[in-house]
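Take a look at this single chain, the form predicted on its own, given in C-alpha cells.
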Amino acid sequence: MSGRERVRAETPARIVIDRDFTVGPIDDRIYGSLVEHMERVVYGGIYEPGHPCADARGFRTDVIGLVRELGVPIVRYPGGNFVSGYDWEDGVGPPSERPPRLDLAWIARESNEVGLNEFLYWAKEAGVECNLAVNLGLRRVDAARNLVEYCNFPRGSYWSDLRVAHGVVEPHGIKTWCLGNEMDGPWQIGAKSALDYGRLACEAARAMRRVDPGIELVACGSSTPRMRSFPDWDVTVLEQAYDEVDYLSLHTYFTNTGGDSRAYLARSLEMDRQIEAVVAACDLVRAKVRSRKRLSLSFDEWGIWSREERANRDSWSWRWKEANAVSEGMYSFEDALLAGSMLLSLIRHADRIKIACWAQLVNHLSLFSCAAGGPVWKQTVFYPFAHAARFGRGIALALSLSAPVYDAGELQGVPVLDAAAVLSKKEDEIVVFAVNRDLSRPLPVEIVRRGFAPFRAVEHILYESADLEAGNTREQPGRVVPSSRTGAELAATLDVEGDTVSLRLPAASWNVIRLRRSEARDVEPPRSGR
C-alpha cells in the first residue's frame, strides 16, 4: 500500500492551497523580538564584560551568533514597561558620567552602563533593526521629538550635534518607533485614559514627523484582550490619532496554569480572534474618520509564560535589587507547540500584521538562555521560531483546511491540525507549517496544490517529544531538538502523486514540509535554525 493509500484509508486531514488565493506578502519583521532593561536580558544577557565570548565593548558574541541564526530582523528596545520611567538622556555620553537610576517598573537599580548608542552598536553587530520606544508615561512630546533629532537628524542642531560629540557621526536612521507601552495598564507608570493617551500620541507623532517625515509610528492598543476596556480603548485612541500613526500594537501571553494540554494548545485560536477584533476596530475608525489609509498592526509583544516563570513572578518580593532575576525558567516541548501555532497565526494574518516581537530575546521569557560566565543554550521555543523565520518569508497562501475537531472548555470545535503555507519570494518553494494538536495519535494529512508548477518534496523537518514536559537546560541543551528527513528517509514517509502530498504527522508534533519546484536547483536558504 502506498503512502497516499495509507493516508486515505485513515480519513486524513486535508490542506488545499491554490496559487490564485493568497493572504499577501509577509513582512520579514514579523519575526522580531524584544530586548528590555529588566532582569538578565541586557546585563548578563546580551552584555557581559569579562565573559570569554565578550567583544571589546562587552557584548557576548555567542549571543549575537544565536540572534543571527534565529534570523531576527528587528528588535524592540528599551521596553516594555521599563520605557515609561526611562530618561533616554541618562544613557548617552561617557558611561562614567551617567547617573544610576531607580527603575520603577521592575524595582531594580539601572546603572545606564548600556544605553542607546551601545544598544545600536549591538544591533548592527547582530544584523537587526531597532524598533525604538519613547517614554509617553512620565514624559511628553518634547522628549520624544528630541530623541528623534538625536538619532536621525544628520547634524547642525543641538541634539544631533550632541550625538556627534558622543562619537556617533552618522545618524542612526531608526525607522520604526513605538509611542509608549501598554498605556491602558494600571501597572504602567504614567498610565492614561484612552482619550488622554490618544491625544498625546497624536501630538507626539506630529512633532516626531516634523523632525523626520520618513519614520513609522506604532500607537498603543489594548495591552491584553482580557482588559475590560478591550477593544473600546483601541477605538478611542484611533479616533484621536488614526491619520498620524501607521500601526496599532497588540500584546498577548499564554500560560498552561490549569495543566490541561489540549486546552492549552488550542489557545492560539484566542490569538486569531484578538487579531480579528483589532482589525475590525481599526477598520471601524477608518470609516468613522473617512481615511483613505488602511492601518497595519504590530504584535510587538507576544510569547509564553512558562509555569515556573509564572510561579516565580506571582511570588515576587518587590524589594530593591540590582536585578530581579525571578522569571527565568525552562520552556517545555508543549510550550514549543503552542509557540508554533502562534507563529502560524501571525503568518495567516500577514495582510495586516507587519511587525511582531517575541518577548523576550534572552533569559527572561526567552528564545534562548545563557549562564553568567558560561554557555548559551536554545530553549524549545527557539526551533519553531527559527524555522518560521527561515522558511516563512515570501507570500502567505490562503488555505482551506479540514480536520477532526475537539472541544476544550470555552474553545469549541478546535481542529487537531493547525497549518499555514508560504510561497517563497522566488516562487520556487512552497513551505507548509503544521502542528498536530492530537496528543496521542498520528494524523494522516493530504496537501493538495492547485495552479502551481510541478513541485517535489525535499525535506520534512520534524519536532516531536514523547514527554510534553521535556525541555532544554544548561546540563541537557540538546534534550529536545528537531530532526530532518531527506532523501530515501523522506521518500519512505512521504508520498507525492500529481498535485497531492500524503504523509502522517506524529502525535503532538511541529512539522515543516518543504516542496520545491521540480526544475529549481537545491539551494539552501541562508539561515539554518535547525
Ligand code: AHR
Contents of the next structure:
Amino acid sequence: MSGRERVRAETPARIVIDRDFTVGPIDDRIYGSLVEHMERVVYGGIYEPGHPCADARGFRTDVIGLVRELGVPIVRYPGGNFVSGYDWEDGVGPPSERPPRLDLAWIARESNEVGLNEFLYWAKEAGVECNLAVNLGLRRVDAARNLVEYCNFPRGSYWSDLRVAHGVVEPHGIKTWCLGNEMDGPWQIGAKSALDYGRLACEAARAMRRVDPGIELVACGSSTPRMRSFPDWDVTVLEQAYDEVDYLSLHTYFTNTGGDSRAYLARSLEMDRQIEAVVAACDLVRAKVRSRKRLSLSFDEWGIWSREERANRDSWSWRWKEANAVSEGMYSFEDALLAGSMLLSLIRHADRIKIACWAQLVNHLSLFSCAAGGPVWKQTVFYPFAHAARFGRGIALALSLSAPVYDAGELQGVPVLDAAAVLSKKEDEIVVFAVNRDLSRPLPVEIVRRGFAPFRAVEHILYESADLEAGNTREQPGRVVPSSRTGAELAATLDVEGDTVSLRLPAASWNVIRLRRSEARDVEPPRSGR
Ligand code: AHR
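Let's compare: the form predicted on its own is above, so bring in the form predicted in complex with ligand AHR.
The next block holds the full complex; its first chain is the one shown before.
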C-alpha cells in the first residue's frame, strides 16, 4: 500500500454496533433495478420469442428465474433516456397495429412489440413491482395523466376502458412513478432548465394524483454530481415541486478509467458525499417552503460503466437497428467490490433512500447476461447485489468504524474497511457486510455487539479473487464465484468471545458475516416479498 498510510501492523479494524443506535428500517425497494428499451435489455434480454426457455408470450423463463434469485423487488421501466422520446400509446393494443418508431435516445429502431401490458405481465411473472417513468421530455401533462388513467383507473373512462378493451380488466395499480428522466442532461431529448422542469413536474404531479391519489412521485434530481448545476438544479426543481412529490432522484455511474484500483475502490465515498449533498438540498428547500414533509430519495440509477462498454460505443455501425449489443461488457472482480461498497452506502443511508435501481438488469451494464438462443450467466456484480438483497432486509444499524486509512487522489482518508450492518426483520439475525479495500493484505477485524441478546456466528460468505480483472463469461460462467464457510470451517477461521467476533478479511474481498440469535432455530431466513 503506497501513499499516506496510517496502518497498524496487526491492530484489528473495529466495527461497533449497538441495539440502541439505528439508521432506520431498510425499504426493500433499495434492491431494485432498471429495464430500459435499449440494446438487448428488452429485445434479446427479458424477451426472446423462440428461445427454448421462452414462455407462451415470448419472455425468457431463465431470465425470470435469475430475477427471482436476485430478489429484485421493483424495476424501473421503460427508461432511462428512452422514455423522453417514447409515446406510450404506441405500445398498447394489438401488436400487429403498433407502429415501428425511431428511438432517438439510442439511435435504434423500436418495434413496440413489447409495450406496457407485456412488461407488466413480465413483472408479475418475475415477482417485481413496476416503477413507471412518464415522458416529460417531448411530452407534457396530458400524456402523463392519461397513462395513469390507463394503468390505474378501474373503468368507465376513455383510457381505462381502452385498457379493458386491450384485455387487461383489472387495473395495474402502479404505485411509483418517475416524472421524466435526467431532465438536466444535454443528451436528454427535451432537456429543460431547472425552472421549466420544476414547473412541469409540479403540474404533471398534480394532474396524475387527481387521477389516482394513491400514487407516489419521483422528481428528477441532477443526473450526476458531475453536472456543473449540481446541486442548484435540485434546489430549483424542489422550490417548484416540493409539496407535490415524494422523492427526488439521484443517479451515478463509476468507471475505472485511470486503472488505479485503490482509487477506484474508494469511489463509493463519492456516493456517500452525493447522497449527503442531496439530503441537504432537500432539507434546505423544506425549510424554504416551510413544509412539514421530509422528502425521501430514489437512487433510481446506480451502477458501473465498464471500460469495455464505453469503448464499444465509439463505433457508429450500430445505428438504427433493434436489439444491438453495442455496449455489452464483462464486469471484473474489482467492479464487484465497488458495487458492494455502493450497496453499503445505500444501506447506511436507509433513513432517506427508499428506492434504488441498479442500472441495468440484463445485458447492458447488467447484473447478468444472456446469449441469443443460449444460456444466462451471472456477472461478478450479481453476487454482492444478491447477498445484500437477501440478507440486507430489516433495520440498518448505525456503526462506529475504526480502520487504517489511505489517500487516493482527491479522496483522502479512505478506510480500508467498508461496512454496513443490518438487523433482520425478525430481529433474529445480525448481518455484517464488509469490504476489505486493501489489495495486498488481509485485514483483522473485530465486530463488537452491544445491547443485543447472545448471537452466534452461522456463516461467512466470502467473495475473493487473486485476479482483480477476472470476470464471468459465457464460456467461463463460474470463474469468480463466492464461497461459504459454515460449521467447522467457520469455527477454524472466526472467533466468538462474549460480544466480540474476530476474523480476518482476505485482501480485496467482499464478506457477509451472519450472526444468529442463539435461541433462534438454524433455518434459512425467509426471502422477503415471496
Ligand atoms: O442506463 C443507461 C442510461 O444512463 C440511461 O438511459 C440514462 O438515464 C443514463 O444516463
